[in-house]
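What follows is one chain in structure tokens, specifically the form predicted on its own.
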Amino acid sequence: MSTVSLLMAVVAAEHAAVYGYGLLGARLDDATRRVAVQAYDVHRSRRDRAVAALGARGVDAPVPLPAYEVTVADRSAALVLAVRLEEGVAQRWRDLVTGTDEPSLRQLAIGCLQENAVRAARWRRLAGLSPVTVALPGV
């Protein structure tokens, strides 16, 4: 796959992820929405940077979708709904790792890939799932 379908693939996911966390933190309580905040502007700034990656190819990144299919019932499947964001995102920043030649690209989807793992346990902590970390975020 080349670096720049890697990059429309990041960003479909972090789009989808800025949808995502603006959904489900109508379920939260004070204290965990304001971790789904942070959480949402960071996505927001990822998405952005990739775009930027995007646009200085000379390519036009992919629009978000109108909606995604996601149901926020209640502060359970909201936390169960943050761990799959950040996995889902975690696996194209994880391929972009590992399928660009260009160090700065690398460089930073390991530290994409390393802060959605830390995210990641942390809401699955939240949500009483085990194990809270999983051995290789992304796969």
The other form holds:
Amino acid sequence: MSTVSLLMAVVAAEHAAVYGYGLLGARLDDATRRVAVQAYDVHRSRRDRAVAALGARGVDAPVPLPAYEVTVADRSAALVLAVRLEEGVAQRWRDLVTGTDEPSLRQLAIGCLQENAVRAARWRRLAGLSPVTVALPGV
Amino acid sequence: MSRRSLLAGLAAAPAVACTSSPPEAPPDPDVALRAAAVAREVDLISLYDALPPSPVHAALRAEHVEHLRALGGVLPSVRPPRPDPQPVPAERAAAAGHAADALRASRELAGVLASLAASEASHPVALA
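Form predicted on its own done; form predicted in complex with its partner chain now:
Entire complex below, previous chain first.
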């Protein structure tokens, strides 16, 4: 898969993460919502980095879908969704690691994958899920 | 060039080709990077072996065993003792090492190292 295709997939996943975090925050208490807002901001930033990387290649980034099929009934569902969002985005960043030889892009992807894994572990812990970590994030 | 010297040269050419060493292939950088990653994982497994038993320590040790397997490494039956084990700084150091090496590795190994770096970056969450 080309670097452009992988970046497009990253942008699409980050769009979904931004949407999801915007939705799930309403089901969280104030302290946990602050963590979700931070994650929302990070995903917006990462999406914008990927969009810029596509722009540098003369490619228009995909736009977000009008809506995503997701419901968040309560706090528990919100925490599980946060884990799923991080895991989903992690797969796309890892794909980019294995699909580019460009040092700056690979470095960005490695850093994002690490951040996804840390956030996913924090959400699993808050959700009471076990194990808190996984051996091979993004796989 | 005379006809005789041309023929002599042609006759000598195969002999030269057969006696000279073939050009050496450049060393595969993945070999050293993989060995370094295996050493980091073996060290972390030894570290958890030196800690008091707990479900968290057992779970994290198991992940390092899986990391070792992903690298194609083998756990030595005899390992040096690991004095004063401090898992959080050790995990962070290993994560940084894997991440740095992932920048220089082949695409395939980079993916493995990046996942290992991400896993180890997350381990302090479990240890907190």
